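Take a look at this single chain, the form predicted alone, given in structure tokens.
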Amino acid sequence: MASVMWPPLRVGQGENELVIRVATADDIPTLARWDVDPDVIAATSDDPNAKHAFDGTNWPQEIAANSDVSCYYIVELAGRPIAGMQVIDPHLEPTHYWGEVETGLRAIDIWIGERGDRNGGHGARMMNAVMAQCFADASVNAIIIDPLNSNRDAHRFYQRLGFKVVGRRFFEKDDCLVHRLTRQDWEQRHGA
């Protein structure tokens, strides 16, 4: 089984360097702060009364459970945490959030927690680095994502990265628009 837990990824240099590293217990206060950010909540929930982006998430348990099938990452810009990511093997991860899916997939969640770092190109850099890492594993055939159906900005963002719409799907109470990026589409875009 190939792992979704990787050594730190470095993107860029100097003041613009992003480091994508496995989240640790030291990151829990930052994750908890981002969890109550109104913009992060709006990107993850259509519930106007939601108080948390990731309702019911116990960050100490989630971080302690990082594994080869589900791993949270912190993204740092020049040493300062700006974003979180989660990468899972949706076929094997224990919650079966994605239901019954085929092998050879990865699913990615991304959120930029720091308001001043949004809309600065960091999300695309983060996603491209993590997508490259996913496809470096020859067993990975595609990456899937599930932005809210109402989050048109996210749809445009992912489609610019090459993801194609699969269709609407409800994950519990969340109305999502599932997207997929195949290895073939990735390789065509990146000349592999």
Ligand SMILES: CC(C)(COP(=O)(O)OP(=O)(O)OC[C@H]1O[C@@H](n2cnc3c(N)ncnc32)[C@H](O)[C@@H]1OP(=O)(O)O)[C@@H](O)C(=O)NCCC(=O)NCCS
Contents of the next structure:
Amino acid sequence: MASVMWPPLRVGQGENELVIRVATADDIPTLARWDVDPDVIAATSDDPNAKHAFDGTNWPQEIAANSDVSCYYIVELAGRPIAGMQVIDPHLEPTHYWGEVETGLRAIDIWIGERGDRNGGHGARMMNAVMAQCFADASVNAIIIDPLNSNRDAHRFYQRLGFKVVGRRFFEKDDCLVHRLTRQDWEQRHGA
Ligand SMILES: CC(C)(COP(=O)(O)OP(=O)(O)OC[C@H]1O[C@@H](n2cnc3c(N)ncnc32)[C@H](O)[C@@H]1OP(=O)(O)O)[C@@H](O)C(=O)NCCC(=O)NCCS
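How about the form predicted in complex with the ligand, since we already have the form predicted alone?
Below is the entire complex, every chain and molecule, led by the chain shown above.
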């Protein structure tokens, strides 16, 4: 079975170098700090009174559960952690968050933890590296994502990367706008 847990990915050099590596227990304080960033909270909940992103996720448990079907990553910019990512096989991961979905998919989450690190192109570079890694696995046919329907900035971001809208879907109370990037669209854009 193909795994979603990879060795570190490196993009760029010097002060622009991004390293995307598996999250460890040492990263828990950083993840907890990003959980109280107002934009990360707004990206994960439509509740105006929410105080924590990801509905109070238990990071020690999440990190300990990293596996071949669901894995958290930390992205470092020139050695400084700036973002979290999660890559899952939605067909196989144990929470079945996506419900009944076909095989051959990956789902990705991304959040840059602090305002000063956003809008500089880093998110696009991270996503492109992770998408390339996903599609390097010949069994992967498409990547799916589930931004909140209210997160218009994220929709622009994903659509610039080639994702297309599938439609609105509720994941429990979260009103999301599911997007999908097919292998065919990816290969057309990247000349494969
Ligand atoms: C969504 C997110 C991952 C995008 O990453 P990012 O690094 O900010 O994205 P980019 O920099 O590639 O693009 C964002 C904007 O910056 C602009 N930009 C990119 N590089 C730039 C540069 N060098 N100078 C000025 N502007 C730039 C882009 O054109 C884009 O403009 P837009 O707002 O008009 O669409 C990030 O903003 C984030 O984590 N937000 C909070 C959490 C979140 O929403 N996560 C997604 C949940 S589904």
